[in-house]
Structures are given as structure tokens and as C-alpha cells.
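Below you'll find only one chain, the form predicted on its own, shown as C-alpha cells.
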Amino acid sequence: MGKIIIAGAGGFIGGHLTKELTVLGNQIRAVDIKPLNKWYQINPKAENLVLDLREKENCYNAVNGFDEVFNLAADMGGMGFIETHKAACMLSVLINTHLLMAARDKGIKRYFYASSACVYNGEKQSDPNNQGLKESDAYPALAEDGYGWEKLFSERMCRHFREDHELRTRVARFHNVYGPYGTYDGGREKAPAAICRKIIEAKLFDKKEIVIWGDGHQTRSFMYIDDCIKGILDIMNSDIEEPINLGSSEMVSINQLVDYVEEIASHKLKRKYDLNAPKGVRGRNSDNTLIRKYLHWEPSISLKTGLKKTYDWIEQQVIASKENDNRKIIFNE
């Protein structure tokens, strides 16, 4: 049991963060910037405070008094959220230096950085048949543009601290995490939610077709929440002092994805194709050799069962927002 931070807890991610280290007996400080009324989830026995983590000041006041920090605060979102908003997500850049800073003065003892598999090469993913990226491979540097240099900057931050100031980093690369309080709508979803969400639309509505981004061909590996957390907690208590690889070496392609949730919700539709859409890489997926090595991890939860859980939380949100909808409407009548 300790007395830890977690910066972004207001966030799916931190939420099911927080969640988990509560159970365990840990006193939580859960600090995200959005308000209260925005945050995924909200836990009653972790203290919740709403802080812009970019500003210093607010940094020292929240690391003050604790032993650990897990940082995974970041203006991001799916891929149509950062080729668009790539300053907004280099501003991220200012938490985790200023947490840094922080944690150096006030005698932080571990420090957890949530980085991104969007700091490898973009060269080594112009082919749908990629067969896992090696943490080796986000050199020599080529990362997505904007949220990918941030994060890999970010990394060399937390190395260096490490070296310097002898502050514990340990740093996790993050491969597309997906399940139940998330993102679904709005702009900031990835791939897993946003299908979910245009299927069970389509077959609430009775539309009969479904935009994809892309021509479907492109490939990427999906995680779910579940495997995500106790990995990052296996990570942050494990003597790995290199960034490295936590996601899935499941790879599908983005129409084997639609297969799935088609075949979830028994609704098959016309696909078309928005060639101008945002789409990322051609092809992105972890290989998972060093995290198998140091860690014996392997994801426990397939990408078939993850998204049966996912589906059925979705589901629920589009069907209670409909009938707020409905009731808005007969209350205007």
C-alpha cells in the first residue's frame, strides 16, 4: 500500500487506474483537468481534485506529501483528433516536465510514464503485414507528428531524471487500449469504439451502411483495460529501466475489426470507404518479446471477448442517451 498520484484520472485510462489501486488499499490522489462532471469515472475514496497539470505550481501541490506518480495526462485522442490537433498535444509536454520536476524536489520514489506506440518510425509501418514493432525501432526517430515526438521527448525526459537525479522511471508504451468507460463519440475515440458505436447506431436507426476510414486495409493490435492495468502495474514494480512495448500481438486488419462487432451485434452493413479520413499508418503492432522476457506478460483477454464487453457499454450509453432524447422532446411538446 502507498500514497500515489495519478495524473489524468479523469480519463479512461486513469479511471480504471484508480479504480484498481483503490481496491488494493492504496491512498489515491486522482488529478485530472477536466471538471468533475466530465470524468469517466469517479471514485469515492480516492481524493479528486480538478488541476491543470501543465501549470508548475499546481504539479508541486499535487506530488506534495506522496511516494509514487502514475502520469498518464494527456490532451489526446484517436487518430482523427491528433493529425488535427498536434500543438495541443505537444503542450502535453509540460506535464510531465513539470511532474518531473516535482517529483525530483518532493522526494517522489517511483514515477510511471504512459507513452505511446505512436513514438515508432513511421517508416517501419508502411506495411499492413507488420510483424511487431521492437522497442528498438523507434530509432532512428520518425514518430507520428505532434502527440508522437511529444511522447518520445517525454521519454528521454524520464531517462534522464533517471540518470541524473536517480528518480525511479519507468516508461510503457502504450498499443491502442480499449474497453467499458471510454471515449465513444465525439471525436477523441479510437477505432474499437467508434465501430461499436456506428454499428449499434446503424442497427438502432435501421441505416444500412457504415463509413470506415481508410480502405480497411490497414492493421493495428488492440488491448483491452483489463490487460492494460495489470501491466502497468507489473511494469511500475519491476527493475525495467527501458521504455517498452504494452499492447497486443493480435493484429487485425480494420475490416476484420468491423467483422467482429458486425458478428457481436448480428447486423451486417454496406461499407464505404472515406479515402481522405484520417488513418495513421498502414500497419501497427507490439511485438512482445521483452515484456514476455522481464515479465512473463501476455495479454489474457482476446480481442473477440474484449469487444463483446466494449459493444455491450456502448450499447447501453447510445440507448439511455436516445431515451434523454426522447423524453427532451416530449417535454418540449
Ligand code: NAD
Second form
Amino acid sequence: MGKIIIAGAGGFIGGHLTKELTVLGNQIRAVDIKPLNKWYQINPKAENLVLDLREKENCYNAVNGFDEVFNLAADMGGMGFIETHKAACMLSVLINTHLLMAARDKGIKRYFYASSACVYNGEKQSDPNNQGLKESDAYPALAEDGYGWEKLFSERMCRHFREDHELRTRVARFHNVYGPYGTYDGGREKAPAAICRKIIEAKLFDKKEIVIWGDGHQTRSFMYIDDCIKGILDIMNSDIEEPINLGSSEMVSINQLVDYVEEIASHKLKRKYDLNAPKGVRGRNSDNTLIRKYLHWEPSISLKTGLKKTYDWIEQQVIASKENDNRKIIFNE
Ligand code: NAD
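What does the same protein look like in the form predicted together with nicotinamide-adenine-dinucleotide (NAD), given that the last one was the form predicted on its own?
First the chain shown before, then all remaining chains and molecules of the complex.
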């Protein structure tokens, strides 16, 4: 059992990770810049701190006396956010840089960094029938402008801190993660949550039409949060030193994603395609050869199974916010 810091614990993945590591009996210091009433999950067994981790001094104070760091803190969101907030996305470099320096100087034993499929070369994602991005496809580098370049640079910082300072860094490239207790409105939400919310609202408010970003033929794979948490912990505790994909290889088009959610909702809508909306690359999928080789495992929760749980949670939130305009915070034990 360890003494573990989770940066970005008030967010979607950090909240789930805090819950899991607390259940496993670890001592957790959970840190996020957001005020506590905006955290998706608050764990009373963790020490919950509100700190801006772009500030070097806050990073040194946060890691003091602890053993491991999971860095899931970033100023990020779906395509609608990252295409319009490139400078803000790049400034997350301060979080990882200062956390790495603090980890090095305060004797942290292991360090996890949450990277992204947005590091991959855009030219390798122009075909909707993407055969799966291999880890080597990040180079020659042509990452997603802003957000992707920050991730690629921060991956390399982790590598050099490992090589030069013997800090055990581990890096996973997440491919679209979804599930309950995450962003589903406000402009930072990603496709699965956005489509669930739009269909739920259409049902509740008797709307006949759904607006889809792009022509609906662009493809992605989506990883359910439980697979993501298992992968993070297994990668952190492994000897895998180079960045590795952590994603589902069940690729679907956005139209198929909408079909699945309509099926869950038992509600069909007329589709209107907004070709001017941010839509990202044409085709993206995760090649899981390496993770299968190292961990003898890969994310396997089906999209239909994960979407049902996500849809049910978002439906509760939309109904609750309609009633009292407050996001429900869960105090998990
Ligand atoms: P999220 O936005 O829900 O969580 C990130 C958290 O970081 C937020 O709660 C935010 O307040 C916090 N944060 C931002 N700036 C901070 C600062 N200066 N100091 C302290 N905390 C700060 O996002 P998420 O989906 O949970 O993503 C977690 C990590 O995984 C991020 O690094 C993200 O880039 C990466 N990632 C996520 C996905 C995905 O599909 N969700 C895909 C690829 C990579």
C-alpha cells in the first residue's frame, strides 16, 4: 500500500482513479485546481486539496512525503475545446514540468503521465478505415495542434527525467475515454457524452432533430472508464518505459455511435450534419499489439455496454439539473 498523489482528481478519470486506489487501501492525496463543489467525485478517505499545479511551489508542497504521482491534470476537453483553446492546452506543460521536478527532488518512486492519441501524426489518420495507430506512428511528429504537441513534449520530458534522473516514469496514450462522472455539457464534453446528452434532451424536451459534428463518417474507438483505470494501474506497476496505447480497438463511425445511443434511448431522431463544426481527424483507432504483448490484456468492455451505463448516469444528471440546477456530487466510500 502506497502514499499516492493524484493530480486532476476532481476530473473524470482522476475521480475514478482516486476511488479505486482508496478501495485498495492506499493513502491518497487528491489535488485539483477546481473548487471542491465542482469535483465529479469527492472521496472522504482522501486528503482533498485545491491547488493550481502550474505553480512550481504547489507541486513541491503536493508531493512532499509521498511515494507515487499520477498526473491526470490538464486543461482539456473534446474537439470543440481543444481546437479553440490551443494556448490554454499548451500551458498544461507547466503542470507536468513542475510535477516532474518536484518528483525528482522529493524522491518520488514512480510517476504516471496521461498522454493522448492526439500525439499521433495527423497524416496517418486521414482514412476512416484506420487500421490502428501503432506507438511508432507518433513520429515523424505532426501532432494535433496545441493539445497534441503539449502531450508529445511532456512525454519526452518524462523520458528524459527517467534517463537522466532515474525517475521511473510511465506514459499511457489514452484513446477517447468515456463513462459516468465526467463532462457531458458546457463545451468540454466529448462525443459519447455529448451524443447521450443531446438524445436525452431531445427525449425530455420533445425535439425531433440531432445536430452531429461533421458528416458522421469519421471514425474513433472509445474506451470505457473501468478498462482505463485497470490499464493505468497495470502500466504504472509494469516495466513498460516507452509510451504505450491505452484504448479500445472497437472502431465505430460517429453515425454508428449515434445508432447505439438511439437504441439505448429507444428514440430516433432526424440527423442534421454540421460540416463547419470541429471534427478532428478522419479516422482513429488503437493498435493494441504492444499492450497485449506486455500485459496480456487489452481494453475489452464493449461500447454498447459502456454506453448504457454512461447514458443512465447522464440522464440522471440532466433530470436533476432540470430540477435544481446543481451537479450531483458523489461522496464515495
Ligand atoms: P478532466 O478535464 O475531467 O480532468 C482533468 C482535471 O485536471 C480537471 O478536473 C481540471 O480541473 C484539472 N486541472 C486542470 N488544470 C489544473 C491545474 N493547473 N492544477 C490542478 N488541476 C488542474 O479530464 P479527464 O478526461 O479526466 O482527463 C485526464 C487526463 O487524461 C488529462 O491529462 C487528459 O489530457 C488525458 N486524456 C483524456 C482523454 C479522455 O478521453 N478523457 C483522452 C486522452 C487523454
